[in-house]
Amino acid sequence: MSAPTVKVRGLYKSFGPAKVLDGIDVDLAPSRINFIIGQSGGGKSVLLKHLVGLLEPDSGEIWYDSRQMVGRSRHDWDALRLKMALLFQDGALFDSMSVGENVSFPVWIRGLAAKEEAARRAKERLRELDMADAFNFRPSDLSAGERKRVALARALIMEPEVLFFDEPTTGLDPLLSEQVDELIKLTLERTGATLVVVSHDIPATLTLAHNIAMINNGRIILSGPPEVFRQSDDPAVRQFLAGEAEGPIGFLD
């Protein structure tokens, strides 16, 4: 498998009167643990969706190596998520169905194999994440973690080249939030695709992160390494890193 480069340019999203995206520029490098990084309401979801294609910019450019994505036909984009996956915040598995099912399930629905050979990948998928003895239960009978393993397998039954992971730390605690990192370490080393973490959890952005780009005001106002951060005297910057950034919490993000 060979990762794609993603590139935006220019984009900009308004909703009303709303400016929220205002010209982004980020470049999200292959096979790396890429990081979006920002206050509440800053615009990070908003990119995120704009990536996925479940929103269309008021202008600019998404780029998925050679081909530009933006004003293409929902065939297209389709066709184009075939090679991605999205890991949600809450995992958003499916309560009336068996772990089994909820993994197989991208699979099935778009009838690329029959329900024995989906079932027989979801396995394959939960046994990498140690979860292969779950494949009977219920999203209910398993603890938050172990929910969180389930919806990996599924984002990675269909072997995406990019992977997107929404505040996958949300609402966990240490101990949790230490497991989905070494989940996501463990997802770039096997599969070699492209991460693309969307997140306010500062320690787990400069443990694992690549490169990092950060949102404020609707703009990227620094991207590059963690130590590029580190060293950064921007004052949003710094207060942001310093777990002190302040912003109401808007329905866009």
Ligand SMILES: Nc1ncnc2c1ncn2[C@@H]1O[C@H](COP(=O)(O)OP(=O)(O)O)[C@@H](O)[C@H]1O
Contents of the next structure:
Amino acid sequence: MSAPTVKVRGLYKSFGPAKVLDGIDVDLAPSRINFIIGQSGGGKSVLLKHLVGLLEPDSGEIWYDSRQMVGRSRHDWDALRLKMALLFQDGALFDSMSVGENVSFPVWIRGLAAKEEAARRAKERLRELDMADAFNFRPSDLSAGERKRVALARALIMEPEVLFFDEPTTGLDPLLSEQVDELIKLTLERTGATLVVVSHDIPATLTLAHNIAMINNGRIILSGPPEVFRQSDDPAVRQFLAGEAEGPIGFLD
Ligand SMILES: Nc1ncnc2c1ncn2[C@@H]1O[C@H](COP(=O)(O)OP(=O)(O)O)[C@@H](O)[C@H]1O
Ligand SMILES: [Mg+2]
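Right, the form predicted alone is done, so what does the form predicted together with the named molecule look like?
Expanding to the full complex; the earlier chain stays at the top.
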């Protein structure tokens, strides 16, 4: 697999009486920045957990290129996940380990290389993100922006072909949000991977995304490049954009 096309077809998921995914159809393009947007509580993270095999749908299909993954064994998912990276909002670094140990962790925990080789690769990834000097630091010694870089270096050490970012800028100040947006662009340039960004940050979405898919009431109500969203007359789309886009962009004017 190199940067795969990811296709979701007719994905349904309920938790008890709550229908969260009500027939999701979406295509995520290879080597592109694909955004999934929608209201908080709308099912974005639930969709993402299906894409990485952490949740099993009630029905539907998830295709990675020509491989349909729903119903596959844990072994098949584990093999696929070797080529995936998932970045949560807080980066989830281990404070008890040095930066270098954090970044090399995914390699040596799987026994894929000796510690020395894992450390060498970690240094390389850190250098690419201008963080080489932090190798022996603790995450707690770093600024929030630096920790983001380290978390990204750790995600990149396995040379993933699909990267998932769940709300990477939520709760960050504008300056740090911009840095994270830059990191996402840089990640695409460096890896050519399929990037999937879950967000409700509308300005970032409209500037960064190649493709956007919007979830509403458990379905994708609109998908396409940012222009399609700017031009949409759909009340749910306009309301969402207007509600979230108070800021310097003013694209609704
Ligand atoms: N494991 C779970 N069990 C029960 N309900 C869940 C579970 N995970 C998510 N939900 C519910 O699914 C809905 C969508 O959640 P989520 O995907 O996290 O929304 P968001 O779009 O903000 O990421 C929410 O109502 C949430 O409470
Ligand atoms: Mg979420």
